[in-house]
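Take a look at this single chain in C-alpha cells; it is the form predicted alone.
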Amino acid sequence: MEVFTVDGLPEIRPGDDIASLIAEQVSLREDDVVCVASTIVSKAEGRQANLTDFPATERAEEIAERIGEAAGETKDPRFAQAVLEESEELLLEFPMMLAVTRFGHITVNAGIDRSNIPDADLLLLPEDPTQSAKELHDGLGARVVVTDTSGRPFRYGQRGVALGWAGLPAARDWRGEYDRNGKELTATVQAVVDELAAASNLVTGEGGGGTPVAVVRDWEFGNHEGSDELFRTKEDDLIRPALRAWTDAQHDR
C-alpha cells in the first residue's frame, strides 16, 4: 500500500468545507482511505475556545493545584475546568487528568490541544467524530478516518489513533477463521482504523509541517467480517474499575 500527504491545504477556519479543500488538491479513488487529523475537523467545526470560557470551579482549582505541586509548576485551573466540561468522567485526577470523552475515547486532558491554534488558547476535540467522518465520506466519495495522537500505557511515545470513521468497519474480525495449523481463532479482532491512523501519522508528522491529511492507497479490508466495536463499554472494561478504585483511595488519604 502507499501512504502520502495531501499538500497545499490552507489554514482551516470555522465553517470551511474540508472535503472541498481536500478534493481541490488530490484526485481520490473510491477505495482510498483519507485520514484527516481531528485538529482541522475541530477548526472547521468551530471548536476553538479560550481559557476565559471556563471559569474554574473549586474542583478544578483542587485538581490544578495538586498536579502543579507534583510537577513543580503552576497549573491553570481554567484548563482543568475545560477538561472537566469536555469529559463524561475523569478516571484519574492525579498525576494527570485521564478523561472519558462523550463519544467514548479515553485520553489525557480530554484530547484538548494547545498547539497550532492561531486564534485561540484551546482546541477541543470534535463533538462527534464519527458523524464528522460520515460528512467527509459523503463529500469525498472515499473512506475516511478522523485521527488524533494519543499516549499509550506501558510505553513511551504517542501514536495515531482513530476517533471516527466512515465507509469501512473499525475492525477486522478474525474470529471463526483459522491459522496456518488449522486452529480456529476465537479472540482476534484487528483494530484496522487505529492501524491506518498510525500509518498516516508517520507521514503527516507531529510538528508544524502543515500536512494534516494523508491518503492510504491500495489497502484492502479483505474477506473478513467487520466490527464497529472500537471503544470498550463500561461493562466490558477491566481497567476502568481499577482506576476508579485507585482514584477513590487517593481521595480517602
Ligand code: GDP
Given for the second form:
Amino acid sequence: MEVFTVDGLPEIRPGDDIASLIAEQVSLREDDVVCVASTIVSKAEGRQANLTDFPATERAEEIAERIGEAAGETKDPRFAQAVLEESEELLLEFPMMLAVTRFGHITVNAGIDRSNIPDADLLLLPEDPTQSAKELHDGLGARVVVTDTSGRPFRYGQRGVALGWAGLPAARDWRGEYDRNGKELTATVQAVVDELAAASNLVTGEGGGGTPVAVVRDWEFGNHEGSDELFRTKEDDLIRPALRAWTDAQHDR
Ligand code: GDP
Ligand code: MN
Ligand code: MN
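Same protein, different condition: the form predicted alone was shown, now please give the form predicted together with the ligand.
Full assembly next; the chain just shown is listed first.
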C-alpha cells in the first residue's frame, strides 16, 4: 500500500466544502482511504472559539489553579471552562484534564487545540466526527477516516487516532481465525481505523506543513468480519472507574 499527502489545500474556513477542495487536488479511487485531520473538519464546521466565550465557573477556576500550581505557571480558567463544556465527564482534573467527549473519545483537554488556528484562540473537535466522516464519504466517493493526534497512557509521545470513519468498519475481527499452529484466536480485534490514522499522521505531520489530508491507497480490508466499536462503553471499561476513584480520593484529601 501507499500513503501520500494531498498537497495544495488552502487554509480552511467556516463553511468550506472540504470534499470539493480535496477532489480538486487528487483523483480518488473508491477503495482509497482518505484520512482527514479533524482540525480542518472543525475549521470547516465553524468550531473556532475564543476564550471570552467561556466565562469561568468556580469549578473551572479551581481546576485551573490546581493544575497551574503544580505546573508552576498560570493556567487560564476560561480554557478549563471550555474543556468542561466540551466534556461529558472528566476522568482526571489533575495533573491534567482528561475528558470523555460527547462522542465517546477520551483525551486530554477534550481535544481542544490551540495551534494551527489563524483567527481564534481555540479549535474544538468536530461535534460528531462519524457524521462528518459520512458527509465526506458521500462527497468524495471514497472511504474516510477523521483523525486527531492524541496521547496515550503508558507511553511517551502522541500518535494519530480515528475519531470518526465511514465506508469501512472500525476494526477487523480476527476471532475465530487461526494462528500458525492451528490455535484459534479468541481475543484479537484489530482497530484498523486507528492504524490507518497513525499511518496518515506520519505523513501529515503536526506543524506548519499544511498537509491535513493523506490518502492510503491499495490497502484492502478484505473479506473479513468487522466491528464498528472503537470507544469502550462505561460499562466495558476497567480504567475509567479506577481513574474516577483516584480523582475522588484527591478531592477527599
Ligand atoms: P490535528 O492532528 O487534527 O489536530 O491537526 P494538526 O494541527 O496536527 O495539523 C495536521 C496538519 O494539517 C499539519 O500539516 C498542519 O500544518 C495542517 N493544517 C492544519 N490546518 C490546516 C488548514 O487549514 N489548511 C491546510 N492546508 N493545512 C492545515
Ligand atoms: Mn488536534
Ligand atoms: Mn496532529
